[in-house]
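In the form predicted alone, a lone chain appears below as structure tokens.
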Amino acid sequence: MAILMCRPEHFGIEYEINPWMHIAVEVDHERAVEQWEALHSLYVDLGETVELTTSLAGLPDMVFSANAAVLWRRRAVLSRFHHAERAGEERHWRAALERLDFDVREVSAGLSFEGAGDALFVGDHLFLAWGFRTDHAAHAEVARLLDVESTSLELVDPRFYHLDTCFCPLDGGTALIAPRAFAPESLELVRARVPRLIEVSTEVAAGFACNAMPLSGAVISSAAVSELQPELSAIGCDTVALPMDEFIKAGGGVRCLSLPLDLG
């Protein structure tokens, strides 16, 4: 697998666009770099190819590369960010993905869509979220542009403002899920579609345990993933818990920092 990442040279909290972000809370930049480097080094040690894009001043959230786009079989549907503070990222992500030979497409003007933050595949089925950052009306366009079947899910807890904060596919039939992040009807849709769900308490999910990357038989996530060791061991998965507290200050974790490129 190849993974797209962006170094955190310009990472910081310069605005407030989710419940985790508070301008008064300073990021320890040296510690953030150490945490990012630990994740990057782990990927390299596991034999993964890491593609890097340039970090740019004035775009502190570019470090969260998962928000760039949703990818499938060399197609990419580019994000159209809900908040103006992040809109400046879009042309840079387009350029990065085109350099990687993706066919980059976009949803209609006026619609918000935030890439793999709100769009995750279980096997070849795409789950799309709405409620905070992505418009429900964008879902049909994304599915059409990627030529996939999809299910729309409503998020109801603002702490879990992106799908990847409360839902993590582990393989074609297994996923982590924080049930209370979803409207009841949406939770039932997931239960009907995904054969094996590992339910995560709201408290553990708030530690960004679901914001994870499954690789090489392990689930790589923030320190909170240690709480899921018994459940994951039961299905043959190890856990790799990394400090992510500096990125959690901005509402992100391991998955937010990582965009898998080899999908479909």
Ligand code: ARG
The other form holds:
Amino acid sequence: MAILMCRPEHFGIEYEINPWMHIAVEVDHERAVEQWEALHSLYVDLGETVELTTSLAGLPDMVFSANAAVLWRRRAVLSRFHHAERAGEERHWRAALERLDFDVREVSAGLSFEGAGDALFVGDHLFLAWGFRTDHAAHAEVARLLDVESTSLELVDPRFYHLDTCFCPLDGGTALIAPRAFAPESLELVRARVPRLIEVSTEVAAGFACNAMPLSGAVISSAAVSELQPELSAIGCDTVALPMDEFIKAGGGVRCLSLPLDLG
Ligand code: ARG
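For comparison with the form predicted alone, provide the form predicted together with arginine.
Next comes the full complex, this chain leading.
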């Protein structure tokens, strides 16, 4: 598999756009680099191809490559960020994806959409979230631009402001889910489509356990994923727990730092 990552040179907390971010809480830059390098080396050791984009001063959240776009086959629907603070990333993500040969499309002007942060596939069915970052009205456009079927889910807890903070597909019929992050009707829609849901408590999800990358029979995530080890080993999955606390200060974990490039 190929994964797009962005080096954390310019990562930091320079503004507050989610409940995790506090300008007063400083990022330990050296630790952040170590945590990012550990994830990067793990991918390389597992035989994945890691594509890197340049991080840019003044765009401290660019390290979170999951928010570049949603990808399917060779198409990309580029993010249009809800907050002006991240809007400067868009043209850089477009250039990076075009360089990787993606046909880059966009939702209509005026709509917000935050890429794979709010758009995850279970098999070939796309789950799209709204409530904090992505507009509900963008969902139909994203599905049409990618030519896929989709289900819209409403997020209700501001700590889980992106779908990838509370939901992680593991295979075509299995996913991790933090049920209380979703409106009850949305949860029912997921239950109807995904036969095997591994429920994660709000507390464990708040450690960014669901912000995970399933790879080579293992679920790679933050330290909190060790809490899920019994359930995951029961379905034949290993867990790999990596310290991610420097990125959690910005509201991100393993999955936010990783954009899988070859879906579909
Ligand atoms: N500070 C970033 C933001 O609030 C974190 C993004 C995390 N990315 C993700 N895919 N959940 O936009």
